[in-house]
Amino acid sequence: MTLGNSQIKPDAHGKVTGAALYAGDLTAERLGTQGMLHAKVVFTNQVHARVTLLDVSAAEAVEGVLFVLTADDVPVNEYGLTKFDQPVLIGPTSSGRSIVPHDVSRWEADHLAVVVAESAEAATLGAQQIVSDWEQLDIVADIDAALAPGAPLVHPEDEVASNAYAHLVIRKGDVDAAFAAADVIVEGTYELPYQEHAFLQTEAGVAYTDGEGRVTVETAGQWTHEDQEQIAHALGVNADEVRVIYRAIGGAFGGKEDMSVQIVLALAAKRLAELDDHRPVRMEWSREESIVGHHKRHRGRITTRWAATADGHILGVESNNYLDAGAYNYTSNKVLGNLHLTVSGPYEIENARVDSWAVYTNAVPGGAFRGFGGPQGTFAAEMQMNKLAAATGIDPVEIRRRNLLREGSIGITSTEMPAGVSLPQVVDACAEAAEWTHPKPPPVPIASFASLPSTTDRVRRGRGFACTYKNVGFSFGFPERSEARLVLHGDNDQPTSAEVFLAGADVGQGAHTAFVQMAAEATGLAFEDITATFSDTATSGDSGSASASRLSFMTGNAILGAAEEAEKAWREGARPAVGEFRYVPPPTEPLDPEGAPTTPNFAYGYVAEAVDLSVDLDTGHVVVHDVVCAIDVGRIINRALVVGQVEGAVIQAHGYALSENLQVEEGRVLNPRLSGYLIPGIGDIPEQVRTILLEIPDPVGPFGVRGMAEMPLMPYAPAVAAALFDATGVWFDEFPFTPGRLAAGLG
């Protein structure tokens, strides 16, 4: 038995000693090549403008510069994960095909050119010599500007002649009657902030043409085969003419799901091959380029009201929700779907009218980030539930028990929830571990500033509770799948070892360790007898993305199927015995445009959190003493990794809730350095995080496994807000809860 053990990660030694190769480590020396070229991508630095002149001649004249790529060098000048709405390169002319106008910069980090040179210094100097002229266009700075009457269209070519380009609806029951019958109505407008992914390794990679003539990109991402498809599309070639390999990945959290260096590096490698130059070309972004140049968790606004009876039963929900998609869609339409489903909470709602929009602006694009839409929807839903508890005088945990989704419940889209709903057990486990009904501990001193003595005179203690649910896997009818290949080796009696080939990315969470543990469990072999090849489109079928809490669930099922096929081949005498399997989960459906019943997801995960904190009424400083996170994981694969995921998610949520404050004005990021974007340090994080793991098997998960990596982030911010209310009697509907914001609200 290997499941449940805290197996040490096979890549751990290399990562702590420096032997592991991350994308930024791919130098000529470490690759063993005879030289390496360097590429520099040039941002437009234009929030909204039309380019009228682009002159790269001075850049090409710089000593050491080989060539400069512009829009004229892109065969198909368009890309996008779910919608082709972004040019690869902006230019006044483009010889390739593009369905989106290529001469307009819609964001300060649109790409203008790529300089390829003998050295990084020459590439940077060449980039500084590029000359461009621009016709300035009106800036659509935010949601309000985008929705204003007569607002300029960020994408006038789009078939929807509005900046609000994606719209989702829920129509369930009779909402007007529900509000007319209500004893209590609670309302709120919630402002939702950006969050920067701040992964350890910035965007980096190398590209070259391999021995089989394939344009090969070695990088760090979340979905090798989708990277391959987007690169091939832009290059105008078949997918099998492109190879994508992931090296060690220094974090992602959704921020490496979209393109950054991949396509432009591939263009450079293609040009080099045409010049019969087969040296690899390297690119690595600075931290400032990274913060300016990749998408963020969406900022947004939710206005909602809930109707309930005096005994706390929810009668109806009405909500209007907006996400700022920024200049391009990225995954905004998918993120919007998750917000849409979570904004009414993990509760039985008989009457609902919910409208959600994704809105184009000229700001930094929004995209996937741990929970993608779920944290935003959950904040509004759990704020409403805690306000409802306060308005009715019912305990926050008890009022949840009266409304929770449970086995057989009809979900918000008017169809039965997938089997295995464990919310009641999760909520009870969290409340019990947090000793919810016990008296609160007394306040403790807070030393807000080193120059001030700590005191308890103006410190208040509070506790808050929140819970939520989130989908596992791709939703809304997307063709979800995962492929695995497993090869058994040994003598004529029993297999003695196995190889597995999987494309799934390990972005630091330990997925590859979990895969090997599941392969060992499926074959009956020891962990040490499994060898694995990962994240290479040339050796593996499509595993899908390392996102949506899906990878262990989906790949685990694919491993089980491949092991079964290999064992069948073994019994039939094949040596070695090969098993290949493509797992396809139960189907899902896109949301109906009129709100008719649909099944948007095939599985969910469930989580609850309780937060105990102290706040200084004068300075607004907060100390979080204790966090209890209860989560149903279905079946533990690797206990240490699961606990690490919970603790990491809570700490990431702590930054989202309390300190991380990305400033974007008139389309520009104003604090693009970690010195001005405050990620929690070791002295800032909660004093204690207690993880309560439940193992209630998911009926269709491998070994009963549920996805769980995103869920612990989602209820944290509303639990903190509830604790602040408990301590101060003040609701804060906008976060992060920085000292300045809290002090002003308490003043």
The other form holds:
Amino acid sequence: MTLGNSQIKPDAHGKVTGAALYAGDLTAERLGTQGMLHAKVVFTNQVHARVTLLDVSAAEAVEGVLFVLTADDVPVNEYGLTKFDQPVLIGPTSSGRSIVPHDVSRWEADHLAVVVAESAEAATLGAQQIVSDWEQLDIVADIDAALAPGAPLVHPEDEVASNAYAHLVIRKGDVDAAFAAADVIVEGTYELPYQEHAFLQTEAGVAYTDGEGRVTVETAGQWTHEDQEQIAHALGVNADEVRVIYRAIGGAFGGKEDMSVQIVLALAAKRLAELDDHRPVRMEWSREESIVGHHKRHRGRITTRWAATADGHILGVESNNYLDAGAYNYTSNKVLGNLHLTVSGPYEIENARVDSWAVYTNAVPGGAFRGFGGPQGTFAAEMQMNKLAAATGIDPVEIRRRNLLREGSIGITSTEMPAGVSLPQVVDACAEAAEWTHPKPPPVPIASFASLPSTTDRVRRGRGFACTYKNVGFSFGFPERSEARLVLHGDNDQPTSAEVFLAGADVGQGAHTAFVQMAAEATGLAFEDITATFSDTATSGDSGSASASRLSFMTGNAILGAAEEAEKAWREGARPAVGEFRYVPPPTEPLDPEGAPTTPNFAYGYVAEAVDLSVDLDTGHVVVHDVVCAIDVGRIINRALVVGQVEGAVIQAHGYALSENLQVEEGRVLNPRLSGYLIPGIGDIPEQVRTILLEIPDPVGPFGVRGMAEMPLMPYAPAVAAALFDATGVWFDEFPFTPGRLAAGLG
Amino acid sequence: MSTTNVGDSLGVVLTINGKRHMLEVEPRRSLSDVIREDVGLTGTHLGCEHGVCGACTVLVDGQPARSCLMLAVQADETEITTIEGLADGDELHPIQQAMHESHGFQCGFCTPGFLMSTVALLSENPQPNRSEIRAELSGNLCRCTGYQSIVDGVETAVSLLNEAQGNQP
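Return one more block: the form predicted together with its partner chain, after the form predicted on its own shown previously.
The next block holds the full complex; its first chain is the one shown before.
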């Protein structure tokens, strides 16, 4: 039995000794090559402008510079995870075909050119010699500007008369009648902030042509085969002419799901091969380049009204939701789907009118980030639920019990919820661990600043509760799949060892450890008897992305299938016995454009959190004493890794709720450094985070596993807001709850 | 009077993990770049290059230092310890062993910095309590773990070190 323990990660030794190799650590010596070249990608530094001149001749004349790639050098000058709406390189001319006009910079970090040189210094000097002229276009700064009458269009080529796109609707029951019959109506307009991933390892990679003539990119990402597809598309070659390998990955959280260095490095490697230069070429982004140059959790605005009876039963929900997609879609249309389903909460609601839009602007693109629209939707929903509790005088946990989705409930899209709805048990477990029915503890003395004495005079204590749900996998009709190959070895009756080949990315969460544990369980072999090869498109089929709380679920099922195939071959006498399997989860549907009933998901995860905090009324300083996170994980594969996901997600949520404050004005990121964008340090975090794991099997999960890695991030911000209300009597509808914002609101 | 032009290299002697390196480096270059690029010890990681994240922490004459903020020429004639110098051959340092067992990391990118800060902490204060551990490690950022497992790892390290030194029966 290998499941459920805290198996040490096989990569642990390298990570505590410094031997683990991240993409930025690949030297010529380690790659077995003579020499290494350096590439620098040049951002346009233009928020919205048309390029009229681009001259790289002075750059190419810099000593040590080999060549400069421009739009003229990109065979198919477009890319994107869900839509090819972004040029690889912006330029006045482009030899490549593309749907999106290549001569307009729509974002300050659009790419203009790639300088390849003998040294990083020469590449930087070359970049400084690039000459360009620009015709300025009107900037669409934010959602308000984008929706204003007569606003300039960010993507006029789409031939849509508005910057708002990807409209989603829910039309259920009779909302007007519900509001007419209501005893209580609560409402709010919630302003949702950006969040930056701030993975500790910035974007980096190395590219070269491998022994079989494939353009090869070694990097850190979340989905090897999607990287391969996008590189191949831009290079105008078949996917099997491109190879993607992931080395150790220094965090991702959704922020490495889209392209950064991959395509431009591949272009450089392709040119080098044409020049018969066999040196690899490397690129590594600075922290500033990283924060300016990759997408964010979307900022947005949700305006919503809920109608309810005096005894706390929700009658109807009306909600209008906007996400700032920024300059390109990335995954905004998909993120919007999760906001759309979570904005009415994890509750039985018979009458709903919900409209959601993504909105193009000239700001940094919004995209994937742990929770994928769920944190934004959940913030509005749980603010509304806690306001409803306050308005009706019903305890926040009790009022939830009266409305929660449960087994057999009809969900917000008017179809029955997938089996395994464990939210009532999760809510009860959280309330019990938090001793919710016990009297609130007294304020503890806190000193807002080291120079101030600790006092309770102006300190108030409060508790807050929130819960939510999140889908597992991309779903909404996406053709999900995950492939595994498993080979059993041994000479006699019983296999004595196995090899597995899997593409799924270990971004730090420990997926590779969990895979091997599941392979051991599936074959009856010991953990140590499994040899694994990971994250190389040349050796593995497509596992899909390390995102959407999907990887253990999908790849676990693929491993189970491959083990069954291999055992069948073994019984038929094959030595070694090979099993290959492509897992396809139950089908899902995209949302109906008119709001007719659909089944967008096949499985969900459920979570509840309780927060206990103190706040200083004068300074707005907050100390979180205790967080309880109760989550149904279905089946624990590795306890330490599961707890690590909960604790890590809660602390990311703590930053999202309290300190992380990305400033984007007129299309410019104003604080692109960790000195100005404050992720929680050890001195900022709650005094304790307690994890309560439930194991109620998911009917279609491998071994009963549910997706779980995003869910704990989602209810934290509204639970903090509820605790602030409990402490002070003030609702804060906008976050992060920085000291300045709280002090102003409490003054 | 001698003058040095920007871009001229200077000779420095760095003793890194017990090995003397005689290097010619430009005065503008950071200690971290020289450790990573010239000496090839890439376990020292760069997360922000302006002294906030602590991933590049090394010991300079036993004191923790952010190698991204220190110039290599400032470290001339010092003894430097990096993450690669902690283990004794194949035998992990007790702090490495503790972090290994406590799942005190996820992606591992911040881990070398945390380990070097922990070495410095425990050399000054061999019996820190939980709040002292938090205070001493407050200069290192981790985005994955939420820190609780890191503090657990340091507590485990304290136990291992005490056992090794025979402080406990």
